[in-house]
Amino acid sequence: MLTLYNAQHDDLVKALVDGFTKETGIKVNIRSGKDFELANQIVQEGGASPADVFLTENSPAMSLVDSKNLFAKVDDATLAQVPAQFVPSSRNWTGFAARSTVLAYNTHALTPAQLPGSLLDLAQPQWQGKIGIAPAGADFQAIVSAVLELKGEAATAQWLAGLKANAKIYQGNIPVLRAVDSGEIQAGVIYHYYWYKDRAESGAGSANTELKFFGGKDPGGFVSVSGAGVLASGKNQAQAQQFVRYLTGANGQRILADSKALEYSIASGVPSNPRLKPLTELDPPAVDVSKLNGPKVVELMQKAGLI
């Protein structure tokens, strides 16, 4: 049996899990919880640890793991299976998924016109108490992380600071949604899929907003990659290369196609859900996922004074 340490949409997941049991006979043991906490657990554990596979949300909490040499490599096999911009360049783990960074807006409140061109702008002072975010959860900060890699350390700071005086701060990307919705901010930073849920699901919570893509390789462009590894230390090293395989394979990129997560496929060329806007007109930025800095991240937010 795998055991699986996982920061993804237990949901998810769990299909994922599901096909891999059902197409090979191997049961997976999941255990669940965010992206640092488990890579932190992960880094404390060491050779000790008794996981097999690690699954997260965006791609700074497998390059804080794989700076410490603890991922075994990833088959080539694997990797072949998946476009180049979503491999770090150690090759140690993989993207399996994607999401795009996007601005919602209240369209009663804003019209396109009135938009910020760049993510960087929302630091400007007509903004002040007008927008929201969410620093504390792992996918605002793996934002943060390629204003980091794209743009340095003093502009991040600059822009920090500018969202410090300008944004209301929310307990994850839900609650920023809804605000927009409700007329309470005039937008905020999410990612794609929570609008694409709600809209999928009653709408109750987006029917008063749109979503801008940035675009342009603008930071606010951002495509945050999920990420999977398999750790050296793991007792059942070709199963857990048999498991990340299928994810990023036709099989698991299907599932996740096909799932209420929303999320875009990256892999063996199966297309994303329709209801989405398609990845290749996104135009993101190009950044590498394993020089994400997640460490310097939280560093920096906490001298803004976001965290």
Contents of the next structure:
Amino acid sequence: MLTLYNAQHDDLVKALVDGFTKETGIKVNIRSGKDFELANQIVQEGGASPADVFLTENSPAMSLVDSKNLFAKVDDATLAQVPAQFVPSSRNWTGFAARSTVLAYNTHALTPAQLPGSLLDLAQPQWQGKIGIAPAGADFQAIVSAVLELKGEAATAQWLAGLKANAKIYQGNIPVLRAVDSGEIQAGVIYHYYWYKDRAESGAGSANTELKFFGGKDPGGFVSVSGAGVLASGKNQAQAQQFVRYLTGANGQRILADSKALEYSIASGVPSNPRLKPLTELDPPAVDVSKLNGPKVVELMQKAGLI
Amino acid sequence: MVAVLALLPLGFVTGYTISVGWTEVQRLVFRPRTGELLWNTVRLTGGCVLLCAAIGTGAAWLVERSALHGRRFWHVVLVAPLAIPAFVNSYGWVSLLPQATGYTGALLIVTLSYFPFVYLPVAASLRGLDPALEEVSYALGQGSWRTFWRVVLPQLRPALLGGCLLVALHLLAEFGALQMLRFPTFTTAIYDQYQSSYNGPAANMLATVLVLCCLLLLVAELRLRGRARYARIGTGVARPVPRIRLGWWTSPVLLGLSLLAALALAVPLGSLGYWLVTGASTDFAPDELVTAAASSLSLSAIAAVSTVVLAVPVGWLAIRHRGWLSTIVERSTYFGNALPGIVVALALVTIGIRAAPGLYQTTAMLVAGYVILFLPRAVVNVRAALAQAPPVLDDVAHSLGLSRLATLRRVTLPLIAPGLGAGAALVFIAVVTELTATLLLAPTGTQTLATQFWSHSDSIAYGAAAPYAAAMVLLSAPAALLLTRDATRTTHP
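Switching from the form predicted alone: structure of the form predicted together with the partner chain?
The complete assembly is shown below, putting the previous chain first.
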């Protein structure tokens, strides 16, 4: 029996776990929460943690647990299945899925020509009161981390101050998308799959919206990595390693690609869901996933008054 | 013991603050964002308490003292909003009126959810009042308004202030509703901090400020309540209270009450119904709903009983053995309620895994968290009931040879049973809808209606969350109904 601390979407992980149990006969006990909620809990628990495996939506929470030396090394056989840009340099955890930053915009309010060329442009005064963000969640923190990694501290602080002045604050990607769709704001920063999921279901929350992929190695084209790691204190090391290998293996990746989650599959050469704009066309900026700096980002966001 | 348990999270927060060091405290506390949050919290709490006091007392007077038709019906209607969790209410409103956010939206919607906290104790208190005092006032030539202000209202003070205190403490800790209404207060900010950083030094600092707010409220309520005693002997004259005729006020009063019912009940329930129908297309597993409902039900029942059992000695000390020590014990139980669930839960995680690893992630630990969070709801009711139960009856029982324990069982407990029932019902309802502490403390794999609702409303569509919201309302309804029945029992012994 494995104990999984899960911050990924429940429905996706349930499908993955079912596939794993069917293949190996190993049962998995799931504990759900958000990235930093669970990361904080694991750190508080320390060596006594009942967790065997930790899954997140974004990498900064993985870096936090890694910084406390709580992860065991991931098996080389597993890491061999994952392209190098999705593995941290410490090799203590691995990416298993990815999501692209996008700008959702209201097609009645904006034409493609009026869209900002870069994510950083959203800090300019002409966007005041017209854009939305969800700064409290791990999703947005990963994006800020990427900006910090690419542009440095001063530029990030300036950008955040501009966002504080311009943006309406929402409690997550879905509320941002809804606000864009209803015309409450003209555009909002979200991850791609919230839009695709809404389109796949009914389109009711995205009918008046389209997505802008920034591309061109702009910070707004940042691709965030969902992480999986084995806790060093876990009592079921071999099985935990087996689970992470399954996640990044062909069968796990296929479940991910076929699921309604619409995140990108990244490993074992399994192509992503054909509905999505292909990962190879995104042209994201190059960011080392293990360099994404949680504490510094939080400090900058606190200074800007966003959290 | 109870006080020590209740003070654990406070100790954790204080200890943390000290360990962080003064310069860091300064950096984290004295920044514009804290001022913004403080102002938001103060104006929301102030406004909501005033509105709840006015609506709750006014409605209680109409039901208990006026010649209004269908009083039994109105009583049920006025308690019923308790069965609708504040965040479900908020969702109902926001999905109907997306503009209903920010200060005005939050103030109105939270008031609609919380006014029964004032209505209930005030109505119970009005029923327990000796009508003779009012008759004396009328006999002395005072009109009904002056009688209300000078005779009735002063006697309602403990109930009214207790209710207001509950509303205020509740607001300090409210998370789900305000998150949905996009009105940031300390609690939503603390939660955001925990979501975005390690160990939340900033979150603990904000929690410290919140504790100071709570302390201020507790002292203020104590000051306002004064030292008067409110018990009397016997159940009063067995004759109905003369009810005031409303005359030409009847229509406006009925209109007002109907409007209140429409805003507090019809809007959220209607919108829930809409989502149940619309969301029928989304895949939905009935077995998951049943499992979640079963664990919500059992957790809430265990927590309600444990909390009331622990509240009895606290209330008893506070009423029967007044003194600074008993005041401190009683007041200390309130801190848990003002601290957000996530702070209490993380304190228990940290302390639990070191001090009692065997209890970690067990139901016992989770129930301890619930007790800390919701003790005040039980204490307020037990205290109010004890305040109206004359101690001389205990003395008589003693003099007739009953032991202390037997007196408690045969005299005191029956007298305060309605208070115990009300306290248990309030705790039950609170646990059904509790989210953050459940997420952190529950045994792995436990899913409640509230955690499922949030998980669905977060990841898929609100349609999929609707069945869980509806189940929460259904589960809370009997407890809310119990609150109305207990009150009737006092009227017709």
